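Coming up is one lone chain in C-alpha cells, specifically the form predicted on its own.
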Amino acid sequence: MEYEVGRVSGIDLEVLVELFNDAYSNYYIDVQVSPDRLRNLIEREDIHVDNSFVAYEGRRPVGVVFLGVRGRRGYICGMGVRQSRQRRGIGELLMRRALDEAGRLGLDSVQLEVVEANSRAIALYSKLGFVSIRDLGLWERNEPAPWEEPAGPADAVGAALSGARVGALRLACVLPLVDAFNEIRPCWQNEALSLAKLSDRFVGYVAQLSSSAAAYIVFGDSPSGLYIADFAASSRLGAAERQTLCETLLSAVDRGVPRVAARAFNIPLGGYQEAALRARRFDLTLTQQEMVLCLRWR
C-alpha cells in the first residue's frame, strides 16, 4: 500500500482530533483530546503544523506526527498512527519525514519521550539514530500527604538548611530558575518556554539561603487533584541539601493546597528529585525514556 503525506496545515481541526485519538486510544496514559485541548497543546509545545505531517491512505488520514521548534532544536510531541493501520511502516514513514524536514530547517538536533514498556516505538526510534539520554518518572499519590516534615535542625543537612525561607513569586520570577538549576534541561513539557504559556494556572515557590534562591517549584490545582509541573535546587548545592530543600519545598505545597490525589510528570529519575517525591508518598507509575538524535555537531 501506497501512503500519501501532507501537512498539518491542510487538515480540518475536527478530522486531526478524531485522527489522534484513534492513534492514541489504547495508550499507557489517557492522552485524549479535544480541539480547544489540542489547540493548546499546538500552542503550548511550539509545534509548527506547517512543519507536521499527516500520512494518507487515498483520502482517509491514518497518522500523524508533531513537529516543535524552538531555536535550533526540535521535538516529536507526538507520533500516532490509527489502531487498524498499525505495523504497516507508517510510522517509520512519518517519522523520516519529520526528521527531513528538521534538516531542512538547519535544526541540530530532535529529541522525544516514548514509554520505557513500548518497546516498538524504542525499537523504530533506535533504528533512526536516537538515543536515549535519560530516564523519566510520572508520579502519583493518591492518599493525604505525610504531616511529617524534612530532616529538622539536629540532622547535620538540615541545621546547614534550617535559615531556608520559603515564599511564593510571580512564575515570571521563577522561570529563570529552572534553567539555572538544572544541569540538563527539563523534558520539553516542562521547560520554562512551556510553563510560561501556564501562567495563569501555575503558581511558584522559591526556597531561599542567605537572601538567594536555592531551590523552586512550580504547581497547578485543579479538579483531579495537585499538579507538580517541575521542580529543582541549586547545584552548587550536595545531593542531600538539594533533596531536602525540594522536600521542603513539597510540604510547602501540601499545606498549602491540601489535596488527596497529587500528580508530578516526566520528573527525572535517579537523583535528589525521585528521592524528594519518594519522601513524599509519590509512588512511581510509569517511565519514559527520553531520547535525542543529533542532525549537527557543532
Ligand SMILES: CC(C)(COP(=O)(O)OP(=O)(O)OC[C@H]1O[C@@H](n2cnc3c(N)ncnc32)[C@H](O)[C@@H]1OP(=O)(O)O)[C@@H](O)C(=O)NCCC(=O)NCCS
Given for the second form:
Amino acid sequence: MEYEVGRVSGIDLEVLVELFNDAYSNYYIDVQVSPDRLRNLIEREDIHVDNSFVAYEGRRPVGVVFLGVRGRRGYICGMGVRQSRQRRGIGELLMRRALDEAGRLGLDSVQLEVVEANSRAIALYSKLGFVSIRDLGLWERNEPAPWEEPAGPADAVGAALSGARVGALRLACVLPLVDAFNEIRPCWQNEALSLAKLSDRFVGYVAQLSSSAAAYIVFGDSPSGLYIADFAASSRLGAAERQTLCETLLSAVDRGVPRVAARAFNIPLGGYQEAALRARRFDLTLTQQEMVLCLRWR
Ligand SMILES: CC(C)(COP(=O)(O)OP(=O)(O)OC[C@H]1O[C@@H](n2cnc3c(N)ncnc32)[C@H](O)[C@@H]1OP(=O)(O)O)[C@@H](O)C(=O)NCCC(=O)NCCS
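Swap state to the form predicted in complex with the named molecule from the form predicted on its own:
So here's everything in the complex, that chain up top.
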C-alpha cells in the first residue's frame, strides 16, 4: 500500500483530533485531547504545523507526527498511527519525513520522550538512531504532605542551609535559574520557554543562601491538586545540599498551598530531585526515557 504524506497545516483541526485520539486510544496514560487542548499544545510546545506531517491512505488520515522547533533544536511532540493501521510502515515513514524536515531546517538535534514500557516506539526510535540519555519520572502524591521540616545534612553546610530564606518571585525572575541550575536542560515541556508560556498559571519560589539564589520551584494549583512543574538547586552545591534545598521548597509549597493530591511531571530519576520528591511522599507512577538524535555536529 502506498501512503501519501501531507502537512498538518493542511488538515482540519477536528479531523486531526479524531486521528490523534484514535492513535493514542490504548496509551499508557490518558493523553486524549479536545480541539482546545490540542490547539494549546501546539502553541505551548512550539509545534510547527507546516513542518509536521499526516499520512493518508487514500483520503483518510492514518498517522501523524508533530515537530516542535526551538532555535536549532527539534522535538517530536507526539506521533501515532491509527490502531487499525499500525505495523504497516506508516510510523517509520512519518518519522523519516519529520527527520528529513528537521535536516532541511538546519536543526542540530531532535529530542523526544517515550514511556519506558512502549517497546514498539522505542524500537522505532532506536532504528532511526535515537539514543536514550536519561530517565524521567511521573510522580504522584495522594496523602497529606509530611508536616516536619527537612532535617538537612548534619554538618556545617547543613547548618548554613537551615538559614535559607524562601520567597515568592515573579516567574520572569525565576526562569533564568532553570537554565543556570540544570546541568542537562529540563525536558521540552518543563524548560524555561515552555514555563514562560504558562506564566499566568504558575508561581515561582526561590530559596536564597547568603542573598544568592540557590534553588527554585515552579508550581501551579488546580482543582485536581498541586502541579509541580519543575524544581532544581544550584550545581555549585553538593547532592545532599541540593536535595535539602529542594525539600525545603517543596515543603514551603505544601505550607503555602495545602493540598493532598500533588503531581510532578518528567523529573529526572536517580539524583537529588528524586530523593527530594520521595522525602515529600511522592510515588513514582511512570518512567519515560528522554531520547535524542544528533543531526549534525557544530
Ligand atoms: C509506535 C507507533 C507509532 C509505530 O508505528 P507503526 O506504523 O505501527 O510502526 P512501523 O510499522 O512503521 O514500524 C517501524 C518500526 O517500529 C518498530 N515497531 C513497530 N511496531 C512494533 C511492534 N509491534 N513490535 C516491535 N517493534 C515494532 C520496529 O522497529 C519497526 O521496524 P521493523 O518493521 O523493521 O521491525 C505505533 O505503534 C503507535 O501509534 N502507537 C501508539 C501511539 C504511540 O505509542 N506513539 C509514540 C509515542 S512516543
